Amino acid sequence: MAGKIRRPPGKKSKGPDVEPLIRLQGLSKTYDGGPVAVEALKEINLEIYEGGYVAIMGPSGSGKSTLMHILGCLDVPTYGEYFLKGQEISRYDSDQLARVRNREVGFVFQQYNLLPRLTAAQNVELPLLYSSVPIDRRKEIVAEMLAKVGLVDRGHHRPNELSGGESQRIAIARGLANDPAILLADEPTGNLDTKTEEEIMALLDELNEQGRTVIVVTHDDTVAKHARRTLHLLDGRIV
């Protein structure tokens, strides 16, 4: 499986009585911390699918990590709006975007942000210790998550004892443990050799394939091309 890109057909008709999982209409985020405002996104238009596999491209300052951002509720725009499963996020506060963060959005990270003195299972639990989940409910989860990628074995392990493919891999299962609606890798393979780059792109493949909503912010056109649609962004727009 590994290295193979695949491309699964798209999981939900895209007719006119088909809501989109992700909607952005006329969104832009300045920033005016400084003597100048930056305009880092301008006028983004974008419809993303349940079982949609997205890859952000762009270059450095092109607004490719603000648009994770507002699209991980991470951040907000300052115009425009932002609907996430019908839902008109645009405007929440800060806790309800943590709400719908912990609910809605998987993250995985370039550098897998575990934490060091908890185990590979115990990274995995967190998100589940934040839903308020019961604790028998939390150890199946946590047991099937680690299946899932391979690493039932290493549960036990702390963050420092595993490989960065590991490390990936319990990114991955930590993402997936409240079952979100997306999927969202920031360079997921940033820091990895090229075998175990392979690896865990053919996880996010078959997560894919299997209806997850999957979105890459990547420089990497090996990384890009395992997705079905790619959006390169320059100075803040969809080109």
Second form
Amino acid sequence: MAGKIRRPPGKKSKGPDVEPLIRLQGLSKTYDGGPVAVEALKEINLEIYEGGYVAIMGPSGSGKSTLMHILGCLDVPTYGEYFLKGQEISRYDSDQLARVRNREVGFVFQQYNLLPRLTAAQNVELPLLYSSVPIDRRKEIVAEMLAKVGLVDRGHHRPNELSGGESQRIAIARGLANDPAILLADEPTGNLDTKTEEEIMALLDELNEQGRTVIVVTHDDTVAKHARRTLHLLDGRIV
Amino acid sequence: MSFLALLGLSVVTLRHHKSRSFLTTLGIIIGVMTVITILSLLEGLNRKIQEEFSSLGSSTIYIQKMEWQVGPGQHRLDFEELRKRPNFTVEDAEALAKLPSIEAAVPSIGKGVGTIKRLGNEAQNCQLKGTAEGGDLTGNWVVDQGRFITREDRLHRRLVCVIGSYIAENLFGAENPLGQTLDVDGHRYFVVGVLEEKGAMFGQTQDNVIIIPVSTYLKYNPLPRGWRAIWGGLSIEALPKPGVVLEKAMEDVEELLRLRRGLRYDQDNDFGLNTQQMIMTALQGITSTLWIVMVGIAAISLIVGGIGIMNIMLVSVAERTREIGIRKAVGARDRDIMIQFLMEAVVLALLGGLIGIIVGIGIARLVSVLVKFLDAASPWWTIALGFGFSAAVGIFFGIYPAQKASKLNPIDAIRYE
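Structure of the form predicted together with its partner chain, please, following the form predicted on its own?
Below: every chain and molecule of the assembly, starting with the one above.
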């Protein structure tokens, strides 16, 4: 966590002296696959500061998933620059991107995406395995993360024995395991009922209050209301 | 990820598809099993050959009318010419014995005398052998009690014999055979010596001999004539001095015999020099041919097994596309995914190798129980070879699926249903 920049208290505006956690400059993404090139993102400029709580909204096809994939280093932009913690990562190779995904980004997906053959605890442990954390420390972190999401007693269960809400909590615990700078949630409550949705959002709120930068991609206004800042995407542009 | 963690992961994944994994490894199992079984049997055979020949006295030169026809390949024999070859004489043996490179050279002749009876006891399938002093050296016999045939025995054509352990046991039992008499072929011989047990050679005992002076033998048994003389006549056994190379001794023997027979430089030898080395070389030639055939069979089944592994790994990669996507999303590098799938292929192949080795050794043991004179030997290097081959197959055929898995785009993979 080198270069952790704390915003000076009371200073709410973006000053030139504070480097944002995420900075996108003229970022574009074009898909060339089909007969017609599709411009998913057009000249996006965006700054997100540490400790931010941002909702990205927009109808399907607006480019919000593409933006989320680029922010999470699952994809690279066609043009433009992406700075994360002051590092230009838009030109990183696949190994460097994997490292960023491992250390700096925690993903939470709509379908939870837990590995069905592993227990909940093993799922939480997964990012730690890829960053070569020694086994004793791994066990500690897993216990800590399970406690954080309130599922200490469910660690040995497999995903098919967990409810939707529990699965998503485990996914959040996994996302937090390597203490990443950003927690990226893609429709985190899309598969959940209203009551569970409230629980999950409350957990995200709590994580943000503890200082974690949270970015939620959603088309649901009630979810977006939890965030302090909302971006609307339409046809690949922020409106 | 650490090696152990990866190994554990592979085992967990493979256990999840037990029957599929087993069927996939069948090719490897059969391949490795074939290699291990045949290697063990060949190794056992080779050791047996060496062991049995060493009991004969492996450097003795057998001087006969023709060379032994051993090993593969058809030889055209000119029986007319063979029939006309001169007989060996006792004088030939005496002359050879004087060569500086020769320790002992003795005339030798023999025949089967069937069953011999003595006071209600009988010994079957006995061999009567005529030889001279020094025949214990050339025949690699050790005298257990009494003495061997001496020069005096030979010169006086004495009716004495030295008997093999089988005969001593069967005809004399607990009695001491020395000084007793034995009736063979219508003549009564005094037993002057008993030989130590020599053991069987390819299932045939060598301890059923009755050795008498060659002069005595020739007195009662006329030399065979015509084509029978090719094999049945007098031959000479010569033992090189210790420290003399066998080839050098053979050269000396050849030179002296050519001289004694007055052969011109452009005439071929009219005799044959035979050694056990020749049989051993020929047998080893046969086993090495078998070896090559076996390697071919094993290679084919290992390739087939490898393709099976590649196939199932491709299926596995397709089935687990989503898993690959998730792993990449939480930070797995391409090479982490690659190693994970490669490891799975190698574990699968090694599992097949392990089963193949166990079954192969089992079959080899079973064969050696069923076939009396064959002892299977499975030295460590056959086991290492089995493991090495299966690991190589796993790596070779696992690379393509693993590469395919590692190159999957994480976004597409994670959305895969």
